[in-house]
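Okay, so here's just one chain, in structure tokens, the form predicted alone.
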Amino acid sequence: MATIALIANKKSVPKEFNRVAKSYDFATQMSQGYQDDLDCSAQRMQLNGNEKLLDLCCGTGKSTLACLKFLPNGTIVGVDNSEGMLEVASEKFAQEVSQEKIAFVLNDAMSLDFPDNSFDAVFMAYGLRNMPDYQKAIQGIYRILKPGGKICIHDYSLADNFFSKIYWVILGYGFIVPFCTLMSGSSRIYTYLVKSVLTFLNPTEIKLLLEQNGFEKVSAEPHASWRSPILHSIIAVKKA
């Protein structure tokens, strides 16, 4: 019942991430290729290296690290709505924060507190799926992106076939929930993860959502090996 409540009211999701913030990095380290996948999506953006990038739903900063590798002369603003996750991220990147290379901000992705045309790029890992209103979230991102700016949505988005759904159920309930519960001591957010993926948009639907809200040059690329049916990078450009 608790997981169903989270699906119905996603505004409660950040509080659940607060519960697992301290153990989140350890749990994801045990997931083969987790950081490599983030790095791959960041690379697929083909950044110039001097952009001002918004790492939306940055969590503990694993996506921040991925983007940082491709921004030698750029800056990153990491935004999340979980105080606990941001606390971990700020500790990990204390040096970069002091150098004003990275800034972490508590903000709701559904109502971003930035002026129009503020960022050259937006990276959103495992975030859109947690939004109460996908279209409103995309419209907010479009507003704060500069014309010609890029967005990358990195998320568990199941390929549009029966196999991918069965595969995810087996992986989710057979490994993710029991293992991450053991590592973190909490099952609620990980059970929610599995269920939220099953109700999330497929890659074709995400592409359509972006196109309908002003983005162009939209592509969806699967990740390698066993993750190819379930994990995708969707990249698009705001019309100049």
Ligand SMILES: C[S@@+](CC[C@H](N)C(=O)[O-])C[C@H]1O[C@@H](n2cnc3c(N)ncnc32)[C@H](O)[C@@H]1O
Contents of the next structure:
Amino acid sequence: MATIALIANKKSVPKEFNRVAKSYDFATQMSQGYQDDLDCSAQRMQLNGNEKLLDLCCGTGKSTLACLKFLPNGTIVGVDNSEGMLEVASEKFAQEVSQEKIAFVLNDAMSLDFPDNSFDAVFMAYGLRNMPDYQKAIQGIYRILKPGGKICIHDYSLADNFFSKIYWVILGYGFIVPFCTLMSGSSRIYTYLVKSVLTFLNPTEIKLLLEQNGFEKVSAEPHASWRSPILHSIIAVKKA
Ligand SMILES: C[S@@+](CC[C@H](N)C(=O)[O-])C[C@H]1O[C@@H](n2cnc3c(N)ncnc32)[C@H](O)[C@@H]1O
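Same protein, different condition: the form predicted alone was shown, now please give the form predicted together with the ligand.
After this comes the whole thing, all chains and molecules, with the earlier chain placed first.
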């Protein structure tokens, strides 16, 4: 499927991730600070350590690992709609972490198959941008969160200024697309990545979306790394 068609039909995005699942971890390792930034967002959630957390769009489990560091007594359900990405995630944790602590489930983030009020926290790293309907996705997350539960959206969301856009275009087309295409043999998902960031909400708009859908105590913080103009942690709480 061509990149333009992927933007128009984001339902197909998880299938595209199947193509790059085996090379995904290597590509992100080459992206300096990728794991550190995920860890930073997980830390910013200020978890108690015993929560039941949903890692939505967990991919190969890099975001799951970040959450695990702050949940010594908690449990994690990782959800993704790409079989290939989930396979890598499951293999990664199978040896060291019990299935009671981490479970991986194939599910569409647009129609979550969990009861109302069933999670204390939701972490969504590089996920919301891929949703066909941002509002519907947020409403689904709100439904499955317990009152007082927290959400963290960690995503490439360009600050609303010209510099951020130029920075992203140079980085995306000058480095991410050529390098990741070389690594994975497929350019589509990475060209889609660059375009999807350019058409995604800015941090202020994500905050507004959360507030309009019942969340409170909404904050948006940029990251301190070289991704500072392009990467934010947006944290909010479901009204108690
Ligand atoms: C860029 S990866 C992020 C993986 C991981 N969270 C991380 O931080 O490395 C985005 C993931 O979102 C998943 N995804 C996209 N649309 C989805 C949907 N509608 N439902 C569930 N997963 C989806 C993709 O399959 C992919 O694994």
